[in-house]
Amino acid sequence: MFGLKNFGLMGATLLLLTATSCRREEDPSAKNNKTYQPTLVDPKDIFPAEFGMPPLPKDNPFTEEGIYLGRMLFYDPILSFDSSISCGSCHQQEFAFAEPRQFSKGIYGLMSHRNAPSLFNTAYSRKFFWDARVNTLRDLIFEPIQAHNEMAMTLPLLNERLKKVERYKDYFNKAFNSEPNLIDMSLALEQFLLSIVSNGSRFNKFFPGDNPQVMNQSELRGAFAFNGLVDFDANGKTKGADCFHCHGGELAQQQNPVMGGIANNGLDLVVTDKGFGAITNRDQDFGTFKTPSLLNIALTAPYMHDGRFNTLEEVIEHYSTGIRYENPSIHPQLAAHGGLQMNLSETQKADLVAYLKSMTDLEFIKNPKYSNPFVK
């Protein structure tokens, strides 16, 4: 759901500016029985050292109360107009916060037009949504809430709803010393989303190759293919599949938008979804989309922005024999293959699948810190 387009941001901005102005004029201690001091959380306790410290918003420090409030809001269907779906409806923990269907279903059965992307390690991302149209999680939050085919909520109604719920009166007070309001709602959701981290796969224990004993032989061969350059021999065979340019590093994801973080991977000759090109209106961006992380990729089918591939085998077959090099906006790293299909062997394809499956973090998908707090 967070990957879908929405309109009405200007109205949302005006409402939020008004809410901010009002809050500055209020004395929180005058409207609450008790002024709380939220419990600060050290980011070093959230983000693993091997990933490094991501750039974090300076005006929204992590607190135990803020993260928990965001977790409640993430799983609460009252954020949708008819109180039928929540953020967690389309971003399910057991599927690495993606959804196992091509397109998500919003209120009244309305369908989305892009596949719901996974939500983890987002603190390291520079762009959000498949079409990379926003730069921060805070900007992201209000779009699915207002999208007509997702949650279809109006912000004035949501603001009033939150104020009537006792648990939110309590937790907004604890987290922000405020009554429920949209500004602090977005800050709480931002804290929770930023705190969702996955780094417990065998791939993470293996990377950058220091612990080969955690992999079997097929996975090790897949690692060499994944990280190898395409270099055709006299028989037209290549040992490398050149996956790492767009999916390299500990996060299995290129974060730099101009170095493969936003790319056209040759899915189509004729672009039907402009992707990032619809945002920039530049020909070279038509059919380009944000590059997803491959961590937990075995859990997040179907694949691509439109969910066209159901299996990892289908994805690898695309890169092996199906790249449309004729597409004028194809990424330069793919264009460098000289228009030749890789035609990977059956063994190479099986090894790549095995390597990708080693990226599954089984602890992450069961971590109670990220689970639905309303389900015991």
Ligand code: HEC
Given for the second form:
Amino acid sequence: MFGLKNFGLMGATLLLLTATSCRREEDPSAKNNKTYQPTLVDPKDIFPAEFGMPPLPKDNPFTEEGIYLGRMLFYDPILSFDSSISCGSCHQQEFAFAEPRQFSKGIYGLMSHRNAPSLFNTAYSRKFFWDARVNTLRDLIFEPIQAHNEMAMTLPLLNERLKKVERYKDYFNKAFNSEPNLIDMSLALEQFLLSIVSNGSRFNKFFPGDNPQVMNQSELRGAFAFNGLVDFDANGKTKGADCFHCHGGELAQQQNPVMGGIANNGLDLVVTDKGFGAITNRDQDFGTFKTPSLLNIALTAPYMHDGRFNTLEEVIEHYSTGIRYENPSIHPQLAAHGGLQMNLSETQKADLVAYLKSMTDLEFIKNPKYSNPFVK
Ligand code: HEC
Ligand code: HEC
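I have the form predicted alone already, so could you send the form predicted together with this ligand?
Expanding to the full complex; the earlier chain stays at the top.
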């Protein structure tokens, strides 16, 4: 790792030297040699030890140039047909890369029919989109680019556009030794997306309970409710609200490697959006959705795949009194409540909200590594 970093520095110095010694009109990287050597980034420098190393694509190693190219593309409106919106228009850093509106507005004001999810720690997810229909980020990016109600772009036109932009000629060359092209574009976006990490919340300092001093009393009680089982006493009261089975661990998101944590959390009796069920066409999947991470949850309202809840209080009320146990595809963990609503006390509800609010990572939403490179 040390060696690689040194190499990067050396490369940069060499480049500077050649840049000053050769004639102005010549591109230094092209003059030097055709094969520009991108600076490898050690995944250990991206992913925190406490999260463990995620499974990473072997054919797309992180490089400084690749990540930076992906970041430029993420914030570049030329990826949309009328050059009006970028990925960053709907995935805004200050809201943990979600956005505050219920449905997203694409070009020409067309609306999406699902709520834009937050983006961080995606390297730990095996399935993407609310209905888990895509397995890799490099495949995923072509959907918003082409969706008529998002960026409505055509791929041939995008290919042409990228080739005309000087900074892309330069950066595709630096990152991939290539002319601007769509495959390398998808790899660069994949690198950038995979590199977005959030682990700075107080919850993350607390987890798995090592540093109780970073939490207040209400948050600590919230942690007990969150991680406690639903178990009714003689008065019909439960100590635990059992959130951890689906939103557990330091990522606050179930990481079932096969299904990526997909569940029906009892929102509706009759589902209108079939979710994962529309992909598999199996009854048991109707109304099941990817379980979101609860990190930064206080920043990503409104909530659920259709943004139906505006506040965390409303979400907690759903789990407390509103679960539709009769829905046939309800998750077994919820079915195990025996059809009884939890009827959480006011204190329990407030404690759970307090605990969820401790999951906000304020450094993350200001981290310049993820910000718009076109805005200085
Ligand atoms: C018009 C708003 C809009 C734009 C522009 C947009 N997205 Fe999204 N994004 C959404 C919505 C809405 C969803 C949820 C769609 C669904 O689940 O069916 C989503 C989902 C995603 C997801 C899935 C996250 C997860 O955890 O499952 C990723 C990753 C993503 N977008 C990345 C991007 C990238 C990269 C771009 C630019 C190429 C982009 N988005 C452009 C609105 C947008
Ligand atoms: C059986 C699994 C399961 C359990 C148990 C569960 N959830 Fe969820 N949760 C989900 C799923 C799935 C979604 C997304 C559902 C959708 O959008 O249709 C979700 C969504 C949420 C959201 C909104 C996330 C967002 O980004 O919009 C919050 C907040 C939340 N859950 C909190 C909790 C709390 C607090 C508890 C405990 C009281 C809990 N959950 C228990 C599966 C579960």
